[in-house]
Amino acid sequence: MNRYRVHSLVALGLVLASASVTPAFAQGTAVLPISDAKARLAVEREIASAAAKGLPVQPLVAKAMEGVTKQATGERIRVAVASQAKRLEQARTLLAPSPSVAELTSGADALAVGVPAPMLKQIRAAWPAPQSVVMPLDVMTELVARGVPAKHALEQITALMQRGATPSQIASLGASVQSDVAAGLAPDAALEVRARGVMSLLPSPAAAAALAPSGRRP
């Protein structure tokens, strides 16, 4: 889930399929592996449509992949392609003014396991104006598939980087939180623990707030 940290075979096997696929796609010369005629046409259809409205056709035809490689019917893939690029389009609105493909896939990714949309827009607000997004949606995304509350996700991560907490540090919380509830310990609980943890190395608030970058927003 943490595609900012780790990345399964199966899930490299995706990127290189759905690489070699997505430019020839997008001029039109490629043909997805779809068996079913007919519900191929209607797959690229829907990655057309979106493609017209200005949405990246990348994180469409990976999806579409990844539907063809757990052998998933024509009709399934169509929908999963169609709800991704109406999340796409809701991401895209929610990170403006001018997220990249990799932060408009991250917001997509988050909405799908249930991140609220306002949160989108909060975790915009919060990083640093120059920065890319895909590192804490990625880590409130795992969170949240994990079972942490939304919120509570948000708060910890909000906090932690209001704190001075690194990328790495931030990334390295939703990894350990994995590991905990993989052993037993409550979602929540191995949150608290964690983000408590990291925040134990960090400077003080004030420490925090003298050394904040003038770019960061309040």
Second form
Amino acid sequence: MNRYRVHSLVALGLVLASASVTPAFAQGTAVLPISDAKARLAVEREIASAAAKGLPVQPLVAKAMEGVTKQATGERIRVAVASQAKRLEQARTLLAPSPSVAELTSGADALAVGVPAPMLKQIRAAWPAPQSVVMPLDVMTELVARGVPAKHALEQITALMQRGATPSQIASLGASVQSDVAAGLAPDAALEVRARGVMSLLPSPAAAAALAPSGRRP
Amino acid sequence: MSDEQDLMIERVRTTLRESPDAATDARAVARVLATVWASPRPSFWRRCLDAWRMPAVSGLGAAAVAGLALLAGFVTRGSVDERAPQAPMTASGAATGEHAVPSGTPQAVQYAAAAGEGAMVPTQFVLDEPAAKSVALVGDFNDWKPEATPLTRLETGVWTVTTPLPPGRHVYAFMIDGTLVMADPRAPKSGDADYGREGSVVMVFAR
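Since the structure above is the form predicted alone, I would like to see how the form predicted together with its partner chain looks, so please show that one next.
All chains and molecules follow, beginning with the one already shown.
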């Protein structure tokens, strides 16, 4: 094969690779109802830039659409989309090796409410793939959003996970704390009480270790 | 008596039927037996088929199949129940209830129940807004598209919709008359650093 042919093949590969990114981006942004054409183009550029980095397009389109629905200005939408892309990229690193789109979105949401980045890594370590960390991350996000100190929230969630709590049980913890705080209980106290409640439903650590399926830490 | 002996007797019978005089002649019997032993061994599948045709074996087989069917049905029943339509959660109120796992539930049962964790959970949203001409639900689950999830107005003036949501934390709001976005007055609020317009939060999980 001569050099000309090799170059032609490389060029064809690049064209095909770019074509595979462009439609996905176009599908997501073609419907963005941003009236200001300049602002729409800026948002589309942000999304295209994120897509080129291998980030999922859907959460970024959703972020842009949120701005449209909330009647935000084009510039504010662009900034919001860029921030979301940054959080998604950070979450991808923290939740390695191969987080799902749902996990990335949950990770980005957690970072948005102020969950410290290293804690995402700790949750991933306590709940290794292929177990989904969507629910632990979502509950962590909710607890921190209600005012529970992130360190305390992480301790309780990982303790429950290590005792074999199901995602539903972890979610029920978040929902209970949410209602307790709404009723006037201090966030920290609410978490303490509700975590004990869920913990009391779980088997002893020894039994959890014996019954835990392979690939899941006791 | 083993299955192989049963098969051999059956082959002897067949041979004797073909040579009626063999039953009374010792040499003929010896010839028949020699023929039977020398005959090629049936293939594995043939032996399986023959074995299945025997009353005792087919009875056991039928029982085994019935047992397997019962087991499969029992297992499937558990997973189907998890995916069956559930009592809808209410975005404001019921979502904050206790998880209904009885004390002392064996871990294995909890893991089995967790098989349905990823299933969509019907979730009800309610807004008391009699003056509104239209109400839509917008949130991270429908990409904030107002046309995706319209609410229905009841005679009382209360608007409602029940929609399946994936388990997890969801941020949402109501869009009134196509323009005004408002948080759910009955649900906890979510901050919004990006746009500065707070929404509401619902924690969705399979009960």
